[in-house]
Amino acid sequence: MKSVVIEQPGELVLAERAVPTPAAGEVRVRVKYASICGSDVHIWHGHNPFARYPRVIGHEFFGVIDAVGAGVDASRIGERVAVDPVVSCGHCYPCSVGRPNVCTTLSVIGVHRDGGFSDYAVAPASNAYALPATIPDKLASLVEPFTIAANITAFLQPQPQDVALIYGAGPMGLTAIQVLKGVYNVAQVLVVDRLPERLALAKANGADGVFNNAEVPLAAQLEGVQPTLIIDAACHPAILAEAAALASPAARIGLLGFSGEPSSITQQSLTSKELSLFTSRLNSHRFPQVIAWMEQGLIQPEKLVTHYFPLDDIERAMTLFEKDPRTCCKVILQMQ
């Protein structure tokens, strides 16, 4: 089978590998579509602190179960499934309180173990979620990106009367817009970015107002508006301090970033307004929730997709995703 392997940082190859055999409790998925995420690019360049090499990348993927390991019902063969990349132990403290995404022995498919940029991939049977026929194959790999928005909004508990501000109109920011508008019916969703093309995408995905802070500070453009809910989907360490300064008293702030650089912020800026600060990593069993949203038409994954490429064009697809944020949003690979 063909697999996209990062042999070591900077070295991407399309390699021939043996078709894997599912272990007990696992299923094998014949992958049909997979989508590129920024973390895939980070693993390629050696900027993901969690990756282990060599690694078959890809954690956003969809396919059909074609084999099962011991203990898995053989009737699952033929199921169309989206695969949750979060593999947890099920019994440590985080798992016991419904937070498997920060399991003490967390393993992520496509990061710690081989992923879905491959003709075949294996995963725990419980991580393979059956999809209704209403979700088309070509969009099914986008369940996972929307679980990121599902996870952070579960903490933030958006309300219709909120004034929401999202930093960043990349894929994470766009999924957050759609979830805030389509699922939670938030009346006002504002988005800030430095690329006009990305701000146009934000409007197309439901944003009520957009701001370009490339030259004029955001504070000057908000003209006193104080957001009650803020999501940092741009993930720059300077954003937290600005978000705290702009936020309404009693606002909630959600962070999605993994920067290792320090953020400069005072306790006073948080406690004086009694701000609530939430962080979110991956997703905690949010696949059924997102699948239901898609089935009900509450979110529109097709609005994120700008390109499809065959697997053979992986380096071109990854480079486009990395280098051309003005015209490129979600890039989907077709495996076979």
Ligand code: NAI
The other form holds:
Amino acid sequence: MKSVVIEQPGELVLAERAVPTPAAGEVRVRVKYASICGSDVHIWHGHNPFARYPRVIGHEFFGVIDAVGAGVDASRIGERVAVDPVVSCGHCYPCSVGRPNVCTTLSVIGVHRDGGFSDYAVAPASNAYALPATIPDKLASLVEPFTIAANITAFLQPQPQDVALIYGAGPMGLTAIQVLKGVYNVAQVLVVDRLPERLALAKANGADGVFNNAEVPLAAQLEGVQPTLIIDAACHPAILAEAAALASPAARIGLLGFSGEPSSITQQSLTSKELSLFTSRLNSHRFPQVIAWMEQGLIQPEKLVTHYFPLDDIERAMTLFEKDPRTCCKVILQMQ
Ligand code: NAI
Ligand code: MN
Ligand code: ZN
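Now show me the form predicted in complex with this ligand; what you just gave was the form predicted on its own.
Let us now look at the entire complex, which starts with that chain.
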């Protein structure tokens, strides 16, 4: 089989590898489509602190179960599945309180173990979620990125009367817009980015208002509007202080970033307005929820997609994705 392997930081190869055998409790998936994420690019360049090499990357993938390991019901062979990359132990403290995404022995498919940019991938059977026929193959790998928005909004509890502000109109910001509008019916969703092309995508994904902060600071453009719910999907460490300054009293702020740089912020700017801060990493069992949202037509994954490439074009696809955020959003790889 063909697999995209990062042999070591900087070295990406399309390698010929043996088809894996599913271990006890696992399924093997014949991968059909997989989508590229910023973290795949980070692993390629050696900028992901969690990655171990060599690694088959890819944590957003869809396929059909073609073999099962011991203890897995063989009737699952032939099932169309989206695979949750979060593999957890099930008994540590975070697992015991429903937070497997921060399991003390967390293992992420495509990061800590081999992933889905490959003709075949193996995963625990319970990580493979059956998909209804209404979700087409070409879009099924996008369940995972929407689970990020599902996870952070579960903390933020959006309400229809919220005035939401989203920093960043990349894939993460766009999924957040769709979930706030389509699932939670938030009246006003505002989005800020520095690229006009990305802001146009934000509008197409349902944003009610967009702001470009490339030259004029956001504060000067908001005209006193105080957001009650803020999501940082741009993830620059300076954003938290600005968000706290702009927020309404009693607002909630959600953070998604992994920067190792400090964010400078005063206690006063948070406590005087009694702001709530939430962080969110990956997802905690949110695949069923997102699959239901797609099935009900509450979210539109096709609005994120700009390109399809065959797996053979992996380097071209990853390079375009990395270098060209003005024309690229979600890039999907097709296997075979
Ligand atoms: P992206 O790079 O495609 O999008 C970020 C957007 O933010 C870009 O359009 C960029 O122009 C804009 N931006 C950058 N600085 C800005 C600023 N100061 N003000 C306004 N806009 C600004 O990335 P993507 O895929 O949407 O991911 C966004 C972030 O989310 C990344 O930092 C990533 O590490 C993080 N992430 C976190 C996850 C989690 O589970 N916590 C999961 C996936 C991504
Ligand atoms: Mn991803
Ligand atoms: Zn655990």
